[in-house]
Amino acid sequence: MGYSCKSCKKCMLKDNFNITKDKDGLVIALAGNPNTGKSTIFNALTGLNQHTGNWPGKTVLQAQGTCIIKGKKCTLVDLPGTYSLLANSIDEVVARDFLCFAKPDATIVVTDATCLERNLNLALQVLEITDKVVVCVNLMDEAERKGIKVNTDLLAAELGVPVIPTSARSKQGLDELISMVYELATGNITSNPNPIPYDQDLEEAIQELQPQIEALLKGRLNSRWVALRLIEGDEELLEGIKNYLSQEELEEDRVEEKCAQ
């Protein structure tokens, strides 16, 4: 959609989720499991540049801080720990709610290369909300130790996405993580996620479905992922795209206002 002010979005960002950001800076995500060192590498990427507080309507914590990525102001949200994004907890709920509706400029989901198996679940659900992200693959030293060999080329191919090994404890592969996200934040480079294939039936389903929700949110969010949940029966996705929908117009009705006067 045509946003005459560019500033409006990200006013309706920052008062919808609390974020903190410059108006030309990058908001970048931060998901994963619990103990895979997500709280690590976000310490490490902000240093005492940050401050926590909760997110609106949530006794959950919320963690942000910022840092310089080649002279641009970054603003780093640390999302809750979820092992899913199937809104079954409040943690998952935040964690969704803000990679649908904020539509953070990027987003890195930090794996464990020692139990990457069960990590993939979450950044396979990730990867079907957004395109701009970012795997990071962390503890390879651990898994080194473990003689675990994890292949950060052929993941990446399978995924479609960039993939990045790094040790965080020992702050190793971060610069080049940080490097790869601000390349896919600023659309230098891009990213061609591979669809996850399902059954027949549910295929069906979803392309019956697709044409309609694409009529209506006109590519404001991913119309498969949209109809995978509605098929599931997620209602409170659906009040939270009501929602979405009708800031959307409010904020539209405002940049009209604006720009007539």
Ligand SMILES: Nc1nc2c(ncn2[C@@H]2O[C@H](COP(=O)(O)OP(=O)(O)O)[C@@H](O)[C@H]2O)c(=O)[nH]1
The other form holds:
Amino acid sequence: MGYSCKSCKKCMLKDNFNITKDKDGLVIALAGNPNTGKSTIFNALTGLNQHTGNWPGKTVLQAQGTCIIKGKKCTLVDLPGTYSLLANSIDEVVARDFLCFAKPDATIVVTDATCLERNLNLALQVLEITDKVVVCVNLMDEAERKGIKVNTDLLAAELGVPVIPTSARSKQGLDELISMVYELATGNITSNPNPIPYDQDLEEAIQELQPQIEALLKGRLNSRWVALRLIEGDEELLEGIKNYLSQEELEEDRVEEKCAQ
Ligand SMILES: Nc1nc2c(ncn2[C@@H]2O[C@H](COP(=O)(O)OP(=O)(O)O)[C@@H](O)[C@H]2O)c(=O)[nH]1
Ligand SMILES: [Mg+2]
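Please give the corresponding structure for the form predicted together with the named molecule, as opposed to the form predicted on its own shown earlier.
Now the full complex is given, and it begins with the chain already shown.
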């Protein structure tokens, strides 16, 4: 058994999520509704460099793989397909916990161009957790066949994050997708998601809770999103905070250099 520190990202990913990452590598998550083409994109990008197993302690299939983007080794994680991140099912808990606690360097939300409205529900939920998101509008070939036009520039402006159209089965748009993911993951470009406004009562409750949450979590999770979950009475999230954020991590900044691995 090698030495494992609690506070470095590499050990955190290995111990809690069974994800292997190079010290200078990037971690990219793929989220999306079922049947949007997540696995097609994952396979196209990772080829044979992938392996499957289970998420630690869960009977949910885990797929991770690696690829090189602009010379950097990237670990891609194909999250379970979900319609929401409200922890209604074990799949949703797995996807939510990974986005929230593993903090991937970027997340691709794969959507279906033929039924974008339904898919944007999940995209908006991911955007409440992290701003490092590229929305991939996949199945553009199917949309075209059905006479559906998607204005991806307008969608990007509305969401405040990059939007890339793809037809993953024929690998169209995948170069643009990974290029954008790389720029976002390395901080060369920044996104600016527009916060979703709620009713006045809810906004007032959020304003009251958010500063207290921020003082406790010190930016480790999006405090507006945590406030919303607490108002909702999400016990699962409190469990997750207890499980994944060690006291040490809550009290001091992560010191990656300390880790001997
Ligand atoms: N026409 C078309 N089919 C696609 C595209 N991307 C994926 N598919 C197909 O859609 C189905 C679901 O894809 P899959 O990658 O398994 O979706 P997942 O459930 O999100 O992982 C498969 O039959 C794919 O071949 C695309 O861009 N165009
Ligand atoms: Mg799949």
